[in-house]
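Only one chain is included here, represented as structure tokens and corresponding to the form predicted on its own.
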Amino acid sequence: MAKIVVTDGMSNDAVNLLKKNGHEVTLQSFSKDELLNGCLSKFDAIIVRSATKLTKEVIESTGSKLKVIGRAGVGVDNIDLDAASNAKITVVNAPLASTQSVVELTIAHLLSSIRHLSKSDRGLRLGKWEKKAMVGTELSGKSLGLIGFGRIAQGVGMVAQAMGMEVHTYDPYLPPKVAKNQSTRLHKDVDTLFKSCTHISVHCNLTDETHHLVNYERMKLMPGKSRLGLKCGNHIVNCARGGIVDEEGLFQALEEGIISSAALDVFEQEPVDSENKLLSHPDFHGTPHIGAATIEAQSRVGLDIAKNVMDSLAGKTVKAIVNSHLMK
């Protein structure tokens, strides 16, 4: 029986099925102070998903009893691996349980931009009725630009395709194979991307390769028109991490009519501050990360996360172990 933390929340699924395999498990949230002095050397694996920061000092806190970090999800930028790593201590997460509600909610955000469907909404409630105001443009014959071709940009390029839009991807580590595969034109650098693309996806981690790819210059680039001429505008979506697009330089191009829409998920400081100025600017909309917030992808996460946690503790192989290249 091992002792288990969840300081961020669990389905009760997943919960129940740590409990059933015989481990104890504590719901419970921490300060940042408690976290600092200590709080989980009692406890042998803690699931987390991404408000509790386990910083290289809080790792250090922990002692030599912790053997496990779960990440339910797929990011694990709250986590010092390296600290993790040094440690022993094992980090694994969730890869493949929130890809569908992330590839509808990317959809979801390119509809709505390009059909001004935010912007028609807030209209309304305002007694507006702006028709002529709000011609929008079709997915279909336009090249959509993904940066990352992971599980989930994959499924949104499969979706894309299937809308008539030409897929284009920036990621220098892919296999040239699996771009061909999926009829998707692969780029050797990211600024071809943009020249190519009236609208970009992001999917990729944050690192400081990728802080701000998506910046002011890069955004200079889009064509605005279609392969066919077709005037559409460029826009942007971010469902992956907040900071890989700069929001100063998006909210400069969206003032000087260079991109037409934005909407972001993520944000480089979240919560978002209300004074953020994308939030006043008519052409922008936003989620508050929610692209694992659908019941489905809870309830997967959970359960993928509590399985492979136990997994780990039993000693047996886990595919999602995010940290094995650093263990020394």
Given for the second form:
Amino acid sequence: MAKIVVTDGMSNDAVNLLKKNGHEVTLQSFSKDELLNGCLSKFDAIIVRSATKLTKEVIESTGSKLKVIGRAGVGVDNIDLDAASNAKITVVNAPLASTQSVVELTIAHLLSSIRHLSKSDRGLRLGKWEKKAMVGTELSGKSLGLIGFGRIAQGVGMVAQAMGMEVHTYDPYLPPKVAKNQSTRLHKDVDTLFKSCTHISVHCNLTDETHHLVNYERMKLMPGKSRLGLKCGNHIVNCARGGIVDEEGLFQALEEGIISSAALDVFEQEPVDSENKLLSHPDFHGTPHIGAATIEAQSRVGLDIAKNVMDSLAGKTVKAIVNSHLMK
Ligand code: MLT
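For the form predicted together with D-malate (MLT) instead of the form predicted on its own, what are the coordinates?
Now the complete complex, all chains and molecules, led by this one.
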């Protein structure tokens, strides 16, 4: 029996699964000071979402009992993987569980952008009937550039193709045959992706390499019209990670009309600062990092992470270990 602490909440089904397998589950969140003062040292495993920050200092204060960190979700940017590996702690995530939910949110943002859904709603609430100003464009016949071509991007690409879009991607780690099988044009250079696409959607991790990859200079390369010459403007969506889109550059591009609409689910600072200039721009709309926030995804995330943590504790093979390459 292991002592498992869940700090950022988890579905009841998942908690029950852990208990049914004989584990002692504590549901408790901790302050930064408590985390730094070794409050995790009595547990064998911890399950977090994005709120609990497992920094080097926190991990070094846990002692030797903690064996597994479970991230109930995909992104592990709130966990210091080097520190966990040095402390011989296995880090597992739930990489598949939220794919469909993020695909659907991305498509929702794309559609909302080009049909001015948020802008129309804001106007209606102020008593405005701006029918003429809300003329949009179709996705059909336009080119969509996907930055990163993992499971979520491939799902977005399939829906976009079904809606008549031409799909392009930039992913330096992708075997070309994967793009070919998905009838997607793979670009070797990110700038050519921007030159070829009127709509860009971000689907990569945040790393030193991808920080501010979507910036003012690149947005300036976008064509603003479809292959057939229809002026549809340029559109940016990011439901992946804050910091990949340079928000200052995006604001400037919106101000200058280089970008016609931008939709972000993720921000450089979260929760987003109410002073963020994007929030007052009419051609911007956003959501508070809700890509995985569906009943279905949260249920799958909980069950997947509970299973991965239990298997890891039992020394079984787990596919979703994210720091195996760092463990000595
Ligand atoms: C994830 O990485 O799983 C998603 O961005 C959801 C989240 O962090 O809450």
